[in-house]
Amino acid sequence: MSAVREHPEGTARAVVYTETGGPDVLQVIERPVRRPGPGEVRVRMHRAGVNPTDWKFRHGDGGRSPVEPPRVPGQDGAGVVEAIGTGVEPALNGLRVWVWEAAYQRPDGTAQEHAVVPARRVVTLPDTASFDLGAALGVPFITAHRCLTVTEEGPRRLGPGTLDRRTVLVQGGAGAVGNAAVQLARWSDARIIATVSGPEKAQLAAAAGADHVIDYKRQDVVAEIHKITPRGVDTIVEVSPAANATIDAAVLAPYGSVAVYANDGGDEFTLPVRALMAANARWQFVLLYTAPPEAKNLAVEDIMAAIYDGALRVGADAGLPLHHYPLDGTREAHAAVQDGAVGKVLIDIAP
């Protein structure tokens, strides 16, 4: 990583933390604007997305452990490239972009006015797409893409027709990754079943594009799914394996897969081995940061295609309500995500 150097423009605001802990460890400071080094770009941030991994990295093990160097949170964001380092395509300068995986094993995330990030982590954002959408893409949509492309018989890519005649079950269809999975599966022509915990979330999952919505607190999920598809579902996008493993095993079609991207509700679960052997089923665990680089690159390409197709949306009418906070309100934004806010939390850095 290149050394910090002062920029003629002086200083700018950034959210940093120097120790792990609760949202109170986040501080807004003024610090020198850094020039991008080789292979880097500097983005004038307009929006920063807040994801569960942001507060989990900040929280650490719950204690107060020193963080050196100070870290700026935020994996995702959107803005305009304002400077480039050596080895970067000059045409990128001045373009609207969305940023993904900015802060993994790096101290410079997106919750700041000027973010220096690797050029390979910025993707052009069409003029037809808002900064709100751009900042909502990274973690949820790349994770969802991976979950939808690990089934035995493919596909490895998403797009119109790629999931035709396949049934996808999205457990927790009103969450950010759940919403992304529904939208990408809808774009790819799957039949989509989503589970939710109440009527309001049912409306959100339907708005995202789910064909069938099951309220797991009021309905028998296994029975309802077997009514829809006696054969079972081909792909399950799973947020809570400890709670849903028995359900998943009961509704999985032959050669189906369960993609586990979170451990809501507990870290351990059991599976009926013989039944899953008979189905030649697959359980795939998914973490964005350590996923195969090729899988992430393909996801970014497909997400871009979906944007150009107008298939990806944010806002209540897309099943993803937006919650905006100013940069000075980053503590409150982190707390909202940590407390389970339904929808997408964004930090507004520029108009």
Ligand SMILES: NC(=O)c1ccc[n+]([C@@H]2O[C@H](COP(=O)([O-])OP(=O)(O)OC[C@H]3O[C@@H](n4cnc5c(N)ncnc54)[C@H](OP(=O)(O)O)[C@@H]3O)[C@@H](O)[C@H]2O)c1
The other form holds:
Amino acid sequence: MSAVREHPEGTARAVVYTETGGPDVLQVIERPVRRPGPGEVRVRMHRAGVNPTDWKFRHGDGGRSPVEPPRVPGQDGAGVVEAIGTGVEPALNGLRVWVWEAAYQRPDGTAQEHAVVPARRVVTLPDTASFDLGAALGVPFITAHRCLTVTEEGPRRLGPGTLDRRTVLVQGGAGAVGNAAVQLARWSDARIIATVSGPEKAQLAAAAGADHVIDYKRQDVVAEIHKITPRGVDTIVEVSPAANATIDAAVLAPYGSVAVYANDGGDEFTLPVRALMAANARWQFVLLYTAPPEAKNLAVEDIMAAIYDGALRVGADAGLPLHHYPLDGTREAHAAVQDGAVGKVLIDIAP
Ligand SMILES: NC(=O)c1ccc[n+]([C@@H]2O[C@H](COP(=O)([O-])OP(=O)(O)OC[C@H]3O[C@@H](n4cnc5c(N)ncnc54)[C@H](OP(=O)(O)O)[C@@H]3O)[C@@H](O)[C@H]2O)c1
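For comparison with the form predicted alone, provide the form predicted in complex with this ligand.
Zooming out: every chain and molecule, the one shown earlier first.
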């Protein structure tokens, strides 16, 4: 049988892992290209974005456990739709798109030349937006959108004016999610305070659009925030609740909320119940995968609107330096994210 008949769609390179473990479990293999099934599209990937979630899935519990079927890592990416399955809007074919949540509870992530993904996980990428931007959107921006829209008296949608006269504190303003939160809050006209460690990250948070940047290693965060806003902040986007719980409780305004999206620095913390009761404060935990589907759909719509407004950017002058790796360098790309790379790690799959 000829190779063409065996694999009517041809073969292409994909990064896969068949067991959990360190970056060394990632292999680049040549495998048949799959035809999209009902409700699916196939995207010629140009970029894959790498997020901490990718290495955490790959790492598993730290041991070597079999992964069956083999998994292609990567939730986020950008490319061009090249084939559609039944039931998919034909107009999608040929469009530039960004892809989100490609690999949650499914094996076909974005670190491959041709990714088959559900059509509901691809979104048009305007010609004005680069593939680099498209691949940087999914995990960080949808998570940040959720964090900015869970405050009791705040908006459920973002956009110009929606956070007017509200103050947002982004703990870790130079991180990928932190950067997304600053950019979305800037677009929505919030007053933004960001915390960072060190002058390099301070510059990045300011470049993203933060009005005030506090170096939490060198400054008294509570005192600095009270100088800026004696009333306190309305929304806190929190990466490290264990380290910052006391600060958050001290600077939260009445009816304010702390959106906890990570447990960097520890998984447990204590809070002063009485003071927070008096403030009717809210602690909202956020996990992208299990967030309400409607909230994620609204986030995607708002992110689209922000792109059309030219409000979302990547690169050092947007506070998000880019680090490019080839598909063959996916191990190094994962290691870079695991080691805390500052900015956005991207895998270049096509020019
Ligand atoms: N819940 C979800 O759905 C969701 C979605 C996306 C990401 N995440 C998780 O969120 C975490 C961050 O992801 P990322 O992609 O943004 O990573 P990242 O780009 O590495 O950013 C993490 C940032 O947090 C800062 N940070 C750490 N401790 C801090 C503290 N005590 N105060 C202020 N800032 C602090 C770090 O800078 P310094 O250490 O220099 O301060 C760094 O800038 C990861 O654990 C990831 O798995 C969760």
